[in-house]
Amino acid sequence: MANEERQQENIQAPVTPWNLAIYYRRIFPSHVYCKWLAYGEPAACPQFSQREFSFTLENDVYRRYLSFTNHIEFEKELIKMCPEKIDIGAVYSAKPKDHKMLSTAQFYPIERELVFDIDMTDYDDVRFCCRGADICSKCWTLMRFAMQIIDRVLYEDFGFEHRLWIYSGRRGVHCWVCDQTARELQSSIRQAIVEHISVIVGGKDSTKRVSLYTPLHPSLQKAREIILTEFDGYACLEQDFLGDDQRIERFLRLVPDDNILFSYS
């Protein structure tokens, strides 16, 4: 029992500088992580010097407009300000380090890979297992559902090929698009994008309702046949949307049908 105890103790340890340099001297992929970064060797790309890192160190200190000649000066940083988070940011037009130098005419973001940011807190309305962060393997079947129907719109309907999909290590997934074409996207472009995979209108404190029109769009009918392989286990056996009133309302304010709500009321 005393074992196991000190076992349950080390596994939640808190995270402290000296056991985050322990990581990032030895355990810290570094050059592999600038490698994806650069697209090639650190040292051989100009513009992995123009890319911006962003550290959040103890006490939730935030530092900003870090760069880095290679992955040695990288690792060396890491080492010496053991960051509780890193942030990538863009590329840009000079060196972020020397950002106070330089106008904003001089000083302007050129590229940055085309990012996805599937929170599980976002499907809140539609799973009852798990709230907040809190994930469990009956409402993970909403993380794979995004992820193939997203996965398939990148590759089949935008035509990328350089997708990498990365759990966020709390409570979601994140998918780097890292195509040249991704990667030079004007905002106005991005949001278009975004919208085009978007059926859910309202914020989080308003009344959501899915916006869906007949016929179906040719991408939400692909998307459709992908949440229908699994979508009866999911929501009547896994989730029971309908098993009380107030699932019920909950169920009903997602429907886009003034007259079904109207028959249910």
Given for the second form:
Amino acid sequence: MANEERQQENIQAPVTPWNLAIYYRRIFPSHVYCKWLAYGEPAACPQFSQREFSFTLENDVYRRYLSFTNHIEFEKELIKMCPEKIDIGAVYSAKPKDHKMLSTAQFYPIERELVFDIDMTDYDDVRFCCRGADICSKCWTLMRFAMQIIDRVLYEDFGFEHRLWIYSGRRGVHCWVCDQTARELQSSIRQAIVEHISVIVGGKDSTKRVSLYTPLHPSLQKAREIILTEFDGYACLEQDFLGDDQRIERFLRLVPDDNILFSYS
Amino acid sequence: MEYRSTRFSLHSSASPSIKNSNSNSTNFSSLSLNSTSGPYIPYYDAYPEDLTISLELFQTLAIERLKILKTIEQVLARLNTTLSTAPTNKKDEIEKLLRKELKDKLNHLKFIIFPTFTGTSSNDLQNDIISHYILRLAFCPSEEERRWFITHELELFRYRFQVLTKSEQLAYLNDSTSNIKQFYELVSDEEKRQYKDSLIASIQIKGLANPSTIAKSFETTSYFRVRFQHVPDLIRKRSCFLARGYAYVSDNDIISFVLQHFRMNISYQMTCSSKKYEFIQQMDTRIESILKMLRKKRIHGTQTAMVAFNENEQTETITFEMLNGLSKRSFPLCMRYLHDQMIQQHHLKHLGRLQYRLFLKGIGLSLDECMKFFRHEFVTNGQMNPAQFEREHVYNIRHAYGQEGKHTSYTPYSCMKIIQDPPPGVNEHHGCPYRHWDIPTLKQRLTTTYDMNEETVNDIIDKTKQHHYQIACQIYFEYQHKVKNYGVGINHPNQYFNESRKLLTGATTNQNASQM
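Can you return the structure of this protein in the form predicted in complex with its partner chain rather than the form predicted on its own?
First the chain shown before, then all remaining chains and molecules of the complex.
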């Protein structure tokens, strides 16, 4: 293919099998990646070799229960398969690629990092600038609030030291909590932690409610303080949340007290 | 996912039964029973050695404890909640219902549910522990049974702990026979003062408690520091203060981590027991049969069919013309369906005839009326010629009423029998709808044919999915009769019918009927 044609293609489809292969061969930091996952142990340790990976290949082909004996094998497979997406699973009691030969007594998850996933789409009903997978500097503030609030809870309240915040690649962030205690948590307590942090209840309609009572729980007080540092600029200037009649209407619908409601409408 | 790591990296627990590293047995006198305090809930981590009991007592104790656990299961399923998630008013309802159901049914283990009723204290504790161990023996081999046992022992523990006074609960924390001391630390006054505002703000209960009352009682409240992993319920509800991985628990919420400690203990012990069970070479056949019976009873309940349904209770005269109306108002779904199929197809296959016929006998349909009904459907409306009816059906109907052969009057089938018996095949309509129909069919029929509203249908489907067939039937009963919380458990179609007639006709005739 001539150079101009190749460039043309690149503009239309930024990710192709061709440049993905180059990416994995030259740019993707396999060595560091595996060192991170092995928690400092040599790459052939069970921590790494019994870790499940799943690759999403071209045409949405999804391959689960992949495992690699060390970082060399990992890199080789990566270059061979060129996945569009890599998911990191749990560490199991045996090599995931052998799971079909084993019973549930022999093959079960041993540990898994505590991972939080925050999506901008969850904020669609409170941001006016973007929708769906779009993000801009105006609504990214919401993400910053979320990260600061949750990070404080994870560190100050739950005592988690090793927290990794990363951009997920599309429309949000992930937080990986890697403390030993976090990795060994049962599902029930993980669920409890999520519910602890959750404040919004209710479904997809706009009467999603936040029910708070005074005095606020200490963690909610601290969350409020974090938001207050930037709220005016965010809400009034960036989002302009009372900027037109429609927006005022939406806001008034959230006011629970009918007396206040009627005196302003 | 449940992680089966045996590494307890949690701050305080190394091995749950540290104290028993020397021996697994105990003399009861060595248990530090606070003789002045009342109820004592054992940890079940020491089995009684040098003790012999009769086989009869062995069986009785096991059945009684199983009855308690089953009743807990049924009460919680009925009220659709658990003791941990229930709000305070529902908790009272659970306790009341539990006590009502078990009022006259307990003997040796009565004190477990009714703590004021204690026999000789040492016997009580003994019976408590023994009955637990027998059930542990029965349920440790299979995972499902282990899970069921642990879940309901936990609810029982919670029930017993909740009724203790605060000082009794605190005494529990100081019990030297357990290793619960490793779970918590008493918060010093200094630290309490440091965190005063946060602690007060954390125990806010959804705007119900007055903050100034809490502030007043703050001085006299003790706080305990525990690892956050030990109090999942408090974390979930955001009702405790957290700092650096520790939860600060007030003495009102001790149950949270006591229960967790109990849970860890019992899970660990069940797993150990199950491993040991594999090595049992030979078991006394009498014990084996008792264990088998217990496993069966766990699923099907501890009531016998005889207690469930009294034939003499039904005193109205029923004619076969009344059946159409009665089926809509007072029949359980299984019989209403059989009746409908009879009316539509003008025929029923063998097992359906058996089930329906005996039911009709039980509701008081006389032999004559029954004969008239079958003849009317099969011959007059159906395809059968009279001679064939005479040949194939008259004898059987008479036989069911005890007019032929052995002259045994057969008992109508109980729910248990209907659920357990062979399921219906093609063109067969017997069985229990909640057990034998698949969920989409059940849903569709309830909604369309039986015109039920969506909420009730979903309720029934819910219970069916959890295999609580008789509770699903109860929901149908309540819907049919527009009542709530009717209370009595359904375990016999004729009992359903009798209860229905009682409700609809005012029950005056039955007050004179003989006591059950």
